[in-house]
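Have a look below at one chain only, the form predicted alone, in structure tokens format.
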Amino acid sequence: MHSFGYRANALLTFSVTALAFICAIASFSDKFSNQNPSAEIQILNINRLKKQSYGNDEVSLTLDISADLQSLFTWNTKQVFAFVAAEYESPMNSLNQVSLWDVIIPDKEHAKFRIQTSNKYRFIDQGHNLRGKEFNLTLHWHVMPKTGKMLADKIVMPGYSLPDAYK
């Protein structure tokens, strides 16, 4: 006969193996979901474009953000982290990304939203390169599943520009 310890070890090993297999199948099933999020961002106002005392440019914007991220939610989605970033080129860097606003979306009911807000985080350039600068606004999201690999994607919205003079 087998001892109690041997039987407990076999039962625990089988249980953990079965749980790992179920988690792998759950994670794999997300590959078949149809994800088609949409978003639109408008700049309602450029509140200020100023040069700070130590030489860097700073911009304050009022944004109108509307997004429908409901298709990102499946039965395996715990939450979605979304953020809006301004992306532009400068002489120092080929790609600058500045986070302007973010949100944690806990469930599908909160995944369709429209908000008018000023940038939550400061839009500052290392230097004085923002006057007359063309830039993209990009909505990034990270889907955090209950089990499996975290997924990330984005929607790029080009064609924005800042004024040529400080205001």
The other form holds:
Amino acid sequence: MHSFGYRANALLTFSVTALAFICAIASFSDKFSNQNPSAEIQILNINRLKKQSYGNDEVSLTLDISADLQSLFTWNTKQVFAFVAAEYESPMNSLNQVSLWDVIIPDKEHAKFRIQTSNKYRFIDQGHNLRGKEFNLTLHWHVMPKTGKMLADKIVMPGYSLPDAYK
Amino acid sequence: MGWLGETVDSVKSIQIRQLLTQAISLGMIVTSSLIIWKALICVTGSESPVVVVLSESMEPGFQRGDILFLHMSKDPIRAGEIVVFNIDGRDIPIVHRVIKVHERKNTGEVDVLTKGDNNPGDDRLLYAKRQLWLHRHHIMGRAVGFLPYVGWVTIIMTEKPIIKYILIGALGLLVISSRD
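And the form predicted together with its partner chain, for comparison with the form predicted alone?
Next comes the full complex, and the chain you just saw is listed first.
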């Protein structure tokens, strides 16, 4: 009962259990943080709205995105992944979500930013429903912890629209 | 020669009993691990409730060697979720983020496009030939939590199977040589 093997086994089991417990508590502590992020998006310009050769509409636009996500960072946060998605409805689809731009925020200092950029990913419809389309721009964020449960949330900004004709 | 036969008989009977006891306790360990694994599959609703991150395509969030806890529910798939999916014809699951969703009004079917955070382009290159979208049946689960570094054990055992054999051999020896 007191051999090296038994002692090593007991030590290993105990340390793994203790580690698992500490990870769980670290993750639980995230529940107590106070979070109030804010964001604002403006469309600076609709660069192109065209119909592709095989029928789908495509939009290219320039956005001005400003956001303050500093309150999302806790001691257990590894990074925050933020992205802007255009959300709209079309006759065939009850929901379309197209990610236009994303960023990985590694720490609190980088969490307050303002950037002007054209869309990183192509905004392509399934069909040709984008003329005059009204859509929401939603800033989603995904908090990835150093250990434990991940948290995702968003701010919906409605009221954007596309031109009525191809350009 | 009578006492020799007696000694041999008594030694044999002790050994057989001990061997059977140890075989049964080993069997109990194996079956209880299986029970826990199947219970996890039931609770999380996913065919593989825990996966190991194998590539660097989601860095710096998920490093190679982290393990992810998955959960699958009937909730619709939305942009931003980190999903684990299988491509037809490949058996290694891929863990990437959903960047585009198109959900049909009539059927509720959904077209999904994914991309690794650290990759320059989306996953269309990874999908099967001519496949442009993923559908619900490709997706095995959503990542809901993770533990760093723990998956290295699995990676080492898969890439250098000799270590797996050494480990199992050592465990077997430990069980056989222990007296209680």
